[in-house]
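One chain is shown next in structure tokens, namely the form predicted alone.
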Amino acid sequence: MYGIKQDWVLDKRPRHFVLDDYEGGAPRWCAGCGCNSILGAVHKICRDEQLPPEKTLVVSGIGCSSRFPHYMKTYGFHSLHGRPLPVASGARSRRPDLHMFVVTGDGDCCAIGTAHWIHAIRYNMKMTVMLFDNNVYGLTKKQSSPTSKQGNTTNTHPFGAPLPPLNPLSVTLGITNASFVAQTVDWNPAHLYATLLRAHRHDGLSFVRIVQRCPHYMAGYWDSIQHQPEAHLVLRDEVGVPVDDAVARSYGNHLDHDPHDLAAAKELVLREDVLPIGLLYLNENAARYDEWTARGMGMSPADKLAGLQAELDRMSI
């Protein structure tokens, strides 16, 4: 217009966020519940990274756990049962630039969302997976979840669960194109950060097991492992979790392990003598299918209604 000078730059003030920048509504897990404590890691990573709000989405499917997103301040997608990886994959492979956390407890992921556990570890998208395990139902009042140690007594199996329970870790190992597998504990606030603040940055799927507690219908469940220090084997390597003076205090049971070896993973996760905590494995080099499905994210509308003109013209008669 005239009379208005056209080359001046508005420069945009830097931004900094704060805890409360990532804090929604007011947890409403029972206290005590290791939900908690994995809800403040996670603020404190996005506030860390400084992972803009508006850029960073949380998807969840059902189960105590997956209130999560209604205590973060970003986007936030409450899925179905057993589907939060299917929703999660979806909205990655349109959206590259988004910051992605995944909710899921041992019910919804090792139940009725098997499948999609299975094939979204094999597509390898980017986005970090935590699996809330506390070997039971809790949100529909304590029934036997996959996971649960045979022999322990639920509202489905008064006499107790009658078979092995199965292993997530061993599971996702297993998978083709795993590419980051991870184990931590939900009552050791600094390897609980250090292990979502890896797999966070780790380029793929990240897949976190959190040994986590129930104190309504599990208390004292995890009792034998959580006050003694010697029943966890905390994993060192360059590559893997960083270990802090407190962690390495905390627990005097270490293991020098290359996470690039899956068979020395394996066998790890079958242990029971200890739990193993810190990255179990990592291949850096595994393929990523939301590298595929960005291709053509840049094409205007009348180059993508050319393409869809040409595979319609492809099967006129």
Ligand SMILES: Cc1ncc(C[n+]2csc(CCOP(=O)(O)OP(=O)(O)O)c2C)c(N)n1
Second form
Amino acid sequence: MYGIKQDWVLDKRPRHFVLDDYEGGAPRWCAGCGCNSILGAVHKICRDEQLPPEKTLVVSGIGCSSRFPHYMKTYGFHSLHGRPLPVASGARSRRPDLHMFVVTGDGDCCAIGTAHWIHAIRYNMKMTVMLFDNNVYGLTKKQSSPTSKQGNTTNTHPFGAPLPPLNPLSVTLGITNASFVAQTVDWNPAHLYATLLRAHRHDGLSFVRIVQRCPHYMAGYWDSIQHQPEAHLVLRDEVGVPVDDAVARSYGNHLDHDPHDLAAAKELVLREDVLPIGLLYLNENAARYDEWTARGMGMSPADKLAGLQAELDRMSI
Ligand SMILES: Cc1ncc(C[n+]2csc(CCOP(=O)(O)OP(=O)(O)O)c2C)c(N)n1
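What would the structure be for the form predicted in complex with this ligand, given that what you showed me was the form predicted alone?
Entire complex below, previous chain first.
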């Protein structure tokens, strides 16, 4: 006899994900590119948080860094230059069930995507936004980006970038309704992992600037920080990025910083003597636009139609 047996039960086995469940194609980034360590951290976070791959979405713009979704075995959207945030906001507005990561370069976010960056921060929809800040346009072969240091030579400014750089953290901290702003570096895997994990667990939009090496076009550019432990200032607080022994041993400069203090955060990000790493700012009470956009999602088609009809009736003369 054909058909499903009456006493048939669905055997739902508990699922356990390993790194292989998140690792997509082999990365084509240069050896030593900071993108590689960030990818490793995100793979580990997915595994440690046991995020179902089919419920995880990585959205990127265009750039070397934005190849990221190809190296994830999750859903991915390699969008347009400067547009990962509107794409991610659109997805989030109707998909509260997804785990979402956004990858954006300093050209992608701080030049062509600036308007979207400002509004996405204000929308505060739940997603982890990673700014891969290598201070250069990598994919298009070494043009100045808005975050390039003054005097840095590039193909667009062979005699040195003429303007002082835009500070992506000061900008973000200046945007209404910002809720989570952090900084880390690609060369310390323990701090990178802890920062991104803390960001992922935040209920709202977490913005993490990752200081990132581009060994091909910017060889040695970050050496004065990377190879000098005292050039890092590790921020500590109970609700901040946890500092484990490995990080504590690597860097001697520590500061107790209350991330709820916006004025202190704004001062910290302007410091040029040290690079503050950890959670700079946190506002757990910031309004969430995705809670508003998801309203009515449970409505039946009949209820939606009835609501529409009622509105149309209101307009009848
Ligand atoms: C609308 C549009 N303008 C310009 C480009 C060319 N373009 C592609 S990537 C890029 C800059 C990439 O730099 P960044 O965002 O810093 O990423 P990286 O490659 O350094 O990771 C530019 C200008 C494009 N693809 N689309």
